[in-house]
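Below you'll find only one chain, the form predicted on its own, shown as structure tokens.
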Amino acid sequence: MPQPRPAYEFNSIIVRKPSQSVVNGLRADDRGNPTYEGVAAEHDAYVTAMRDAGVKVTVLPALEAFPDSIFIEDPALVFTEGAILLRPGAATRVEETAEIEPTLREMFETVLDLPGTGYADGGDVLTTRESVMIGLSARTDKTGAQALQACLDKFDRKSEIVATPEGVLHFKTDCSLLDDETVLSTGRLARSGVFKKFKQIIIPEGEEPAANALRVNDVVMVGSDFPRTIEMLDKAGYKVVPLKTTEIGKIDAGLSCMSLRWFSDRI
């Protein structure tokens, strides 16, 4: 029986260009507005890094009516088996799902709608080879998480509902997958015990935002503002690609939020 594909192996992604309105994006901690030019430059570097990592990139146009729409991972999930349309937990982002839907229906044979009335953000979903972990947060409630589990069941994917630390925006704000056996995690999330089945590499104190790294094929993309984390991963044998996240960090975002990633059998 063939081994399952690694959860970090991708050949296709979708990104969305930042809008001029991105400077007004949501944020829990106001550290000032990002500049559009800064966000656009960080996004361009991200797309280049993705292409260098060996993926085909589909770039969607900016949506001026939705400042946070650059963070395309939140209104949908994608897998080799198909896509799931989510219901974002922030009221200003709910209609982003309808904007991404036509693209997903064109690119995937199977597209599922999140049933019921709950809400779920893609930023709360960590896909590992063993299961899909769904973190409860201010943006993903239990009803939405259970509805998402019902959709994942249709793809024959195991799932589990876990807790996100209090005050943390998304589950993946505090963690990322480094390989099929290893996660990168903040100390506060690791202490919760959610990763007891994994090897854990803990973020150095003071660099917690670096936890939202992104493994794509042979490389691990990490925010360039976090030198101790970069050094730690480099010493652990990972091929690290530092990417600037200074501007998008001002609107509570990191690397995973800016793309929908999957392995397409159609290529």
The other form holds:
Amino acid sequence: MPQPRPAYEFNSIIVRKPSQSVVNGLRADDRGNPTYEGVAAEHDAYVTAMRDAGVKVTVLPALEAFPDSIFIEDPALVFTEGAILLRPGAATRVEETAEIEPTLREMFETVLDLPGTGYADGGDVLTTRESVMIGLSARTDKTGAQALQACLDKFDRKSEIVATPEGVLHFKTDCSLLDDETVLSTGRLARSGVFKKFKQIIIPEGEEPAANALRVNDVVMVGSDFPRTIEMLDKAGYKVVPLKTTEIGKIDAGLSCMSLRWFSDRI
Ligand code: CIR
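Given the form predicted on its own above, produce the structure of the same protein in the form predicted in complex with citrulline (CIR).
In what comes next, the whole complex appears, and the chain from above leads the way.
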């Protein structure tokens, strides 16, 4: 049987430009507004890094009515097999799904709707080679997670529902995939035992927001504000690309949030 493609191999991503309203993005604790210029610069550098990593980037226009719409990972999920339209768990973000839908219908042959009435955010979904892990959080409820499992069944993707530590926005706020056998995780998430089947690299204490890193093809993108994590991954043999996340960090976002990533067999 042919080996499945590594879960971090991508040739396509979709991003959405930040709106001026991004300064009003949702956040759990107020550490001051990000600046529009700062977010835009971080977004531009991200797009460049993606192109350098060998990915075709589709850039969608900003949506002023949706301050958090730059975080395009949350209203949908994408795979080689097709796309899934989700129902974000924050009231101000629910309609972002309708905004992304026409693009996904154009780019994917199969587009599924999350059935039922539950909620699920893409930030709670970690796609690994063996299964799709769905974290329950304040944004993803059990009904939504189970509805998502029904969609994933249609793509023949195994899935499992797991827990997100209390007070953590999304499952992937605290972890990322480094390769098919290895995850980068905060200590608090690793202690829950969800990554028993993986090698685990634990984030140094105090650098927890670095856990939302992003492996894309040969490189691992990591927030540049986290030198100890960068050094640790570098020593472990990963090719690290540091990217500034200071401004998006003020509205609880990290590197995975800014793209929908998949391997398209149509290009
Ligand atoms: C929100 O609270 O929805 C945004 N301010 C941050 C979303 C981050 N997205 C992600 O982790 N996938």
